[in-house]
Structure formats: C-alpha cells, structure tokens
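Shown here is one chain on its own, the form predicted alone, set out as structure tokens.
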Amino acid sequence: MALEDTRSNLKKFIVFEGLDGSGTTTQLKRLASRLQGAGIPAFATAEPTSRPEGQLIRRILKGELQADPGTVAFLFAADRHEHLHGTQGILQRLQQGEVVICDRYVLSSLAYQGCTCGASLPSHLNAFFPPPGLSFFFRIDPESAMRRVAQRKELEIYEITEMQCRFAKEYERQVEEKRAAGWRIETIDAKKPIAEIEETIFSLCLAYLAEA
C-alpha cells in the first residue's frame, strides 16, 4: 500500500495511548486474549517495536545511549514507518483480516517528543501516518502513574513525575485536537479496577468491530 493511500482511518487498527504506568500494556494483552477467545483473529504489538529501529530507541530510553531529542523523534518515525509497511507489519496483518492492537502510536510521539524537542518536528514526521480506527486514551494523574512505575526494577529516562506532568498536558491537548479532526478516541479512567477496565474496553471494541 502506497504511503499516500494510508492517510484515511485504518479499520480494525486499535491503539492504546497513555502515560507510563497507565496500564496500556496490561490491557493490550487482555484485549488480545479476549478477542482471540471470541474467535476474532487479533495481533498485539507495541511501539517502540522489537525491530532494529525500536531496539535502538529502547536502549536510548533506558539511558544506555545518549541521543538528541530530535534524533529520538526521527527514530520513532522510522520505527513506525517500518512497523506499518514492513513484512508482517500493521498494514499486511490488516489486509490478512486480523485486528491489530498496538500499545502506543502517533499520539505518544506528539505528546512525548512534542515536549522534548518541540511540536514542529514530531508533527511533520507523523503527518502521513494513518489514523487508527479506534484509540483508547488511558487518563491518569502523573503522580499515580509514577507510583506504579516506581515498583519496576528499572526506570526509563522519561519516567520522572515532572516530565510526565508535561506529557499528560500535551496528551490531553493532542487527544482533543485529533478528536476534532475526526479521530475516534475513547477515554478510559485508568485508576479503575483492572477487570472493570478490561470489560469496558472489550465491550467498546466489539461494538466498534461490528461497525467496521
């Protein structure tokens, strides 16, 4: 599929967005399992990916390598492009009839890199990536999110409350902007019990897929 042909919403492409510690990874696994259990082919993925570009990003986020924030923005865009267009990437799996669920996508770059290197570069780099058919924005206050993150063995360079406060404000702004542009985004209260969030997401996804 040509780049210029992918700017319309990608049906059956579902994205989870939110701060570190908001619970997107947990719910991604649960949704994939529920869909598969219901006989719906589903593939769970994440960004940064496990591809070479994504592995490089992860090393930077862990603090193993130093990189200018603009370089990180370019790397995320390169990883996302390959994630979409590469072999067994998002577009190919959608064409095969799978539902693709992704932990993080364009909104995370606009929020995170938008704060670290300025809005113009991430906006330019992500302008041609197609919108998901459905996004879930996991809303949580940064302090609660960081209390969850603090239980992990290792922290990444962005997992600091002060930075997460900036990212949270930018996430909110980007969500409203994209909604106004026609993106379908459901807001999830990420402080609710895990099982309750799972049921809400599963119900909304089934309703969406029945329409798609």
Second form
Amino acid sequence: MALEDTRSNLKKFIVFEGLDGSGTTTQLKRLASRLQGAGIPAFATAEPTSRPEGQLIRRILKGELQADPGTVAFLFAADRHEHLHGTQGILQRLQQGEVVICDRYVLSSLAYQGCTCGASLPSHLNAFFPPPGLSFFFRIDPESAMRRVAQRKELEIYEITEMQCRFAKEYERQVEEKRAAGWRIETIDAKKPIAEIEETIFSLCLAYLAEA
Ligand code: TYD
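Could I see the form predicted together with ligand TYD next, after the form predicted alone?
Let us now look at the entire complex, which starts with that chain.
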C-alpha cells in the first residue's frame, strides 16, 4: 500500500508514549472503549506487537535470548514496518475508517534504543515511518514509574531505574525535536488520578477528531 494514498488517513492514527509504568496501557484500553461508546470505530494496538517479530522482541526483553542492542533496534523497526503495512495492520485499519490507537511507536525507539545502541541507527531506521496524527506523551519521574512496575510484574531488561532515568531524558529531548518538526504531541501528567487522565485524553481526542 502506497503511503501517499494514506496521508490524510494518518490523522486518525493516535499514539501513546511514555516510560514503563507511566500508565499508557491502562489509558489505551480506556480510550478505546470511550471512543467505541461514542460510536467511533476504534482499534487498539501496541508495539512490540503479538506478530512473530514482536514475539521475538519479547523474548529478548525477558532475557531469554541475547541480542546486540543494534539488532534490537532493527527488530523494533521490522516489527513496526509489519505492524504498519501487514494484513490488518495500521494502514489497512486507517483506510477502513477506523481510529487506530497504538501503545508506543517511533518515539519509544528513539528514546530507548537511542540510549542503548546510540542515536544514529534508530534515527535512520525510524526516518521511514510516517508521523502519527496525534501523540500523547505520559510524563512521570522514573522512580515513581519503576515503583509501579515492580509491584505488578517480573521486570524486563530495560526496567531498571538507572536506565529509565536515561530514557526519560531522551524522551523529553525527542518530544521537543519532533514537536519542532511539526508533530502534534500532548503532554499528560501521568501522576494524576487514572479517571482524570482518562477524561483529559478523551476530551482532547474528541476535539482533535472533530477538527476539519
Ligand atoms: P511495553 O509493552 O510498553 O511494556 P510491558 O508490556 O512490559 O508493560 O513495552 C515493552 C518494552 O519495550 C518497554 O520497556 C519499552 C520497549 N520498547 C523499546 O525499547 N523500543 C520500542 O520501539 C518499543 C515499541 C518498545
């Protein structure tokens, strides 16, 4: 599918970004059901995906497989490409008229892989992907975020406070850079109560989708 044909559809591509434990997954589910409840067809998805490429990444994140940080950057890019262009992928869904909301996208690679394998490779690999219409950046201090993560699951290779501190700084830098390049990115205070964040995001999305 040619990307040129889908430029206007990308308006309905909405992305959530933030550190592990910033609450993007919870809010993604809530936004999907609020949009559906308002009669807006919405499809919730995430990266890494559950496709074969994403499953391989999950094994690396769990520490079951070892891989060079550069290889991980390539795998995230391959997973993203398939997620966009594959059957029932993001572009197809957008073309069908759905709003696609995605937990993590390009900014995750620029922040995480930017810190683990150097900025150059992820920046090159991700230059090929189209910008989302709207992104939400969930801002939280790494210590609070890691406390949340440690309470609920077994930790993955990036889920160490020292690393998350570096990712947080890189995220802030990348958000500023992308905003300057014309990306629309709303910042969310991720320490606010869950219900309040839900309302904020839902009303921002409704206003955004209603724009001409
Ligand atoms: P996520 O699914 O948000 O975390 P979990 O399911 O464990 O709560 O993301 C998994 C990890 O993958 C997270 O630490 C961020 C990392 N990641 C990258 O490093 N680069 C990327 O491009 C993406 C999409 C995720």
